[in-house]
Amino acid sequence: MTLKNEPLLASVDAAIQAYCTAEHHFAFNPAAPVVRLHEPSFGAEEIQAVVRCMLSTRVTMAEQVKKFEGEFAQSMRASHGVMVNSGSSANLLAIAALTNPVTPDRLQPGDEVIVPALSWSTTIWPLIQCNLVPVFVDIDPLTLNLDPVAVEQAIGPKTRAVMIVPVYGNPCDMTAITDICRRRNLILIEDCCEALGTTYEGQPVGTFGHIGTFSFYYSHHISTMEGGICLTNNLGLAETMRILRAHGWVREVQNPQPYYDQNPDIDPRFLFVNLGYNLRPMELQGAMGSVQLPKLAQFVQDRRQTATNLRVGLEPYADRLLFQQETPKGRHSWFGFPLTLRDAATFSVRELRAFLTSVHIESRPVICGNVALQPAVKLYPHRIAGTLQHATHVMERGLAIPSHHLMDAAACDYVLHHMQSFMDGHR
């Protein structure tokens, strides 16, 4: 974007920097200790980029969004990125494209899609909204990801796809999953909204299947306030998602001319060739993403160091706590630090969470636990494969504690000190 009056813009930038320096103090403060699940990943540079968009008065999806889409896809070694207004919308757009009549060998109403029971509501709702049937399978209690053996056993005559969720940034066993999908001719969808910066054998997650989705929500690895993106190496799927994203028109497709030629009597600015939503992001989000993206690698490294510190410090309590194990051949990005209470624990998750709250350490359930137990799921067709005992165990006896980019050694020591205090009182 081109703005005039650079001296005045420089003074605006300086004022933003001065305000952030004076008022934004999100790092751990031992004098007033609070350890939150997440802290802002953005600062003056991102705010300056957003303000410049506002000053330009160009705020709806345009060049900044397109620029970020290209940067993100290139960083992930994918061919196409289609940005949307949230990670949940990314899931909706992905499933809508895979079920659309223009998609070859599309998913049809009534087709089954295998999903992990330990997942999030907006992994499931797009399947139901597009008249597909989720099939819930259990997880590996060590990695917390869907169990490939359970996937194979759940496949039935109506199974057409697998939708994976790398839990808290821990990659799934992609060797096994891609092998199953290849042998069984299944579509692979990757919900990587918690897993930005995660790799398997050096390859970014979200690039193994037909479509991968990511979230840029405030609390995630990088943020565009709200926001998400779909990645694909299939031009046809990318073009369909661009059409579905905004009303069903053809304004954002790479080559709209064939549509113009087929419909010469319709104003090309308002040419609708498919159904559509309004899932567009704002220019502000694209501009913010372009500033955030180069910081991702350091954010992930910081999260990994925090997770290492917590894992080492909590090792004396391994008889009572089960830790999430990094998938072999994978690189975990640690959206949070999940724990599951072993049978030997003499305390409940509720007791531990209440104690942590009392000492200003935030915690939460692991995703939403076994989503198949949520009351809303019972309203819609679905299938449960197996007992889902491990996902239920995580729901009943699991929690996640912070593991973010601003947790330094002092913050980890504070968490570990209070965990030791609690454990010593519950021998």
Ligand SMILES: Cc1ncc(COP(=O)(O)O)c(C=O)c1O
The other form holds:
Amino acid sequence: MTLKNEPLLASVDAAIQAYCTAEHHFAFNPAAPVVRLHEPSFGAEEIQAVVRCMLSTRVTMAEQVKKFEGEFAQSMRASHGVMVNSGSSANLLAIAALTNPVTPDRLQPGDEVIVPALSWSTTIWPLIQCNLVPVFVDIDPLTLNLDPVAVEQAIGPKTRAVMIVPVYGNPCDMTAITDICRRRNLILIEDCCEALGTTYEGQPVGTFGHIGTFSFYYSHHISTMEGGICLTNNLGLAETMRILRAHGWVREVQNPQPYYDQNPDIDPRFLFVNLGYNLRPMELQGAMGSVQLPKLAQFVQDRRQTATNLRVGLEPYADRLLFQQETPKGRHSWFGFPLTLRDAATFSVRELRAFLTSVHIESRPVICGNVALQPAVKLYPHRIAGTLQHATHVMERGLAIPSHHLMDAAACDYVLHHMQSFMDGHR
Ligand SMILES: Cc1ncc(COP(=O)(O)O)c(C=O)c1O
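Rather than the form predicted on its own that you just supplied, could I have the structure of the form predicted together with the ligand?
Below is the whole assembly, all chains and molecules, this chain first.
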């Protein structure tokens, strides 16, 4: 249904704008200081776009999602975008496509995939769900990303792929990683769920390998409430992902005709050519994405400014705090600001976090620490390559403090003032 009643729509838009102006105050308020890990990236414009979808009654995946997929893929200089309902779903869909029988030279059950030990749960679970074996390698303690030397050393006869994670938006060493993948004939999957807006030598991360995935969860660089997307330059993988995303039917593929021709007796609307899930996003999410995407560059710039302010202010404590180092040739997008306590620090992360909480500054572990130490991993086949000492160290001695686009100079000063008073009191 197209929206025709312009006067009523204008009053809906005006009411949303008035509500947001009156009630949405997420910027730092020195009179009641709170610094959260994330603040919403959206406002009246996005809510208006979502409400318009609801008013049109066209809410399930259709034109808005398709439009956003095209805009996103184009902005990332990729050929195909397949939007889904979360970043976790994007990882699942990517791995499901790469293991699917229709994919040439597909990943087979029991094949190994190298992953960084410092990663997220749903980086790993899709590998296990698709009968692959994760091989955990250690990180570089400075960049917090998987160490290319550890990757090379971990390769065994069953290794077929590498799944990388640009931690907190810091690009991996793509020169080394793509070189290893080319020489050792490995499939490259990029979980960029916390790295939207990150580039390496000017190229967006998520476009170096076979498939790149992104998250648009509430707290991420841009948000569609929940949401995610897979990017690929491979038409076959894109078509398979479109089929697996929704029930295994062919409705959303770019070129359905061959399927219709091969199955003339089956209603094309209900033609199932593969297995499938329901990982579809809603129109509301597509519409919101189209409003958010043009704002990404500014959000990333603001996050970079925040990170610079924090880094400069905390520099005097570099004897006890280890900062994440931006990868050479890379442009970090600062999903947050990770810190690791050096051996010279006489206090624990727990003490620092308790202090920050007491002054209303949120903090959290860096991703989920060494994911190989999480109890769920022990239930399933996996391999651990090396000691994973650096990922474990980050789990025991690391934390992330806020660094987002709404942190102005006053918010940074507030964080720095309290960090400084804690550090000065713990010599
Ligand atoms: C590296 C990584 N992968 C996957 C995800 C999952 O994304 P989502 O929360 O959209 O499911 C996250 C979540 O933040 C993440 O950090």
